[in-house]
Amino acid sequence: MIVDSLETLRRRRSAKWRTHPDDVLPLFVAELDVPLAPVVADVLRAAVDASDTGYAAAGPDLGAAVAGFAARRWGWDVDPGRVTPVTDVGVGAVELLRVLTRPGDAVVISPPVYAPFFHWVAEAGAQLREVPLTGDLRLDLAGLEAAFADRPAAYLLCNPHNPVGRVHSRDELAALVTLASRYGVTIVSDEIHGPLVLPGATFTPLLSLPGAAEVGVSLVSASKAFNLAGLKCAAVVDGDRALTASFPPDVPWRTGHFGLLATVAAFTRGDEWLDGLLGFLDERRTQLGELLRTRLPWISWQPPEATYLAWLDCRAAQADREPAELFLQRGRVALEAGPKFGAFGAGHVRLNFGTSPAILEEAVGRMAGAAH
């Protein structure tokens, strides 16, 4: 897979482009730097010269693909009926806990996690009740089951688990909704990361498994995996409780007519563009060890399981101020400050490594600059 130069990409104008000056190598927001699948771009190429730029119409289209994706990619049997488009994951989310709650109950989250989170729950009037993960980056269940018993009305899963590339095991997520069941907490899982899952990792969508869909709902997304953020398309598929029939009638009129068609086409024929991009960040992860190894080699990981996200610890370097703030003042590469997703991401660094191989050993050259 060939990512366009450097010179290239600085004329895209997304946010990953635009937030910082031009000598800043820009490794932070979760933006693929890689081209376009091209069965998305000729599906959109195809709309813009039909002038078809109107309001999303899902009709049976959505539901279809995403049905058709989980069972080719995970064994995952979808109810296309039970998929509701959504303008985004946040926004699906949102929409979900507030259904799941009124003000001042509880959700529960797994810090560090996806900063957004935090958000999320204080938009829906929700209190924050935070079960972090263990020292070794797994679901704490014993914690999480102390966090059930005082019957919170949701925990917001992120499956796999933004920023640590942590794929939970098909056993952690049974036991999750066994907890679930017995204290009666709705689990709303965020798997847009879900087809992102690397080599060496199996992904389980939650809703797989048996009795989650008694307790569970799902948001599954291709914006991440096929770079769509800007398009604004997501969809929520439903347990056997059907949250989505309360939400709000305009919900679905807000999804992005060209968000819904890239995501029908990703979704429909992309798996063969997936499969390459899987091996490039692969590569990608292997090339970001080796660097660290040599370059910065008192910075401990974890390689991720899924995601080209990478959780850097930096404790070691004990320096006076965050490495985020080191990296970008002295090196001039923005990364993810680790505090944003939570207060024990202190000392950490989340890193986007799905660039180009010359892109990231730039960037490792300079954070390593950076650090003496």
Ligand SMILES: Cc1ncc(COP(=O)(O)O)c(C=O)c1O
Given for the second form:
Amino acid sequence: MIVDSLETLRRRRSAKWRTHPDDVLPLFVAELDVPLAPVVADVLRAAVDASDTGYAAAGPDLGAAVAGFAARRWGWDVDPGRVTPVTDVGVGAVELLRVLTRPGDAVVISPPVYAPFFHWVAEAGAQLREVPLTGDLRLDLAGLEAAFADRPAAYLLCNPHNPVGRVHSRDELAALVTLASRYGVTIVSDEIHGPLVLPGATFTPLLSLPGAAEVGVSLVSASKAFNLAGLKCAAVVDGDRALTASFPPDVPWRTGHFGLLATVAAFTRGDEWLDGLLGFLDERRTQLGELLRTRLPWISWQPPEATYLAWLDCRAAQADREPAELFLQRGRVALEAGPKFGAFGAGHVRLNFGTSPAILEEAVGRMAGAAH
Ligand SMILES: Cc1ncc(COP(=O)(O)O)c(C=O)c1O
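What does the same protein look like in the form predicted together with the named molecule, given that the last one was the form predicted on its own?
So here's everything in the complex, that chain up top.
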């Protein structure tokens, strides 16, 4: 997979390339620097050529595409009739929480976790209850049981887990399902990073587990793996309770037409390209490990099992300011600041390694220079 030069990448106008001035290397937001998958580019080009720019038609294509992808890649049997398009994962999560909660109900999350989880719970009018990951960055099942015993309305699961890159094991997820059934808690599983599980790990979709359909609902998307975030399409996969039946009627109309076309193409004909991407990201993960070992040996990390995001523990620096601030101001490298992800985030940064070997090397070199 060949990534464009920095000069070409800077012509992009997305948030990654327009938030900081040109002397900053942007390795913060989860956008990929690789070129679009040709199957996706072709479908978008054809739509432009045909002036096909109206509303998304919520027909059977998305359900069939999600079901095909889930069966081929994960052995998960999805009923296409249970797949509902939504604008993006954020909109899907907020609408699900609106259905599941009454004002004041609690929703449990496990920080450090994708920062908008905090905002989504607030947007739905619910109360946050935090059960942080354990010290080795796993789900704290004992802590979750204690929280579930207070009967929160829902648990927002990040599967795989951003920012730490953990792919929760089948046993951990099965234990979570048991707890959810015992205490009547609905699990909303954000599986946007599911297609990005790297060699060495195995992804377990929540709803593929026995008993999970009774307590769970999932959100899937092609947007992280195929870099389609700006096109606005994700999908809710209902469990046995048809939660999407209670969505406001206009929700499917808010899906992006280009997003839906691109998602169907990616999930139907994108496997070969995705396999190439996963090999490329595996190499970048190895490269990052080497670079950190030689240039920034005081940073500790667990290489992620999924995603192109690395969670770097910089606490050994004992600096008087957050490392993201130091790396930006002195190194001109933009990373996500750990505190955004909640508990245990201080002293950490999240680095997006979905870029070229040259940019990654330059970024770590600058970080090393900044730390001196
Ligand atoms: C765990 C997780 N959920 C959701 C999103 C955002 O998805 P969307 O743009 O579809 O709302 C991201 C983006 O990085 C993410 O990491």
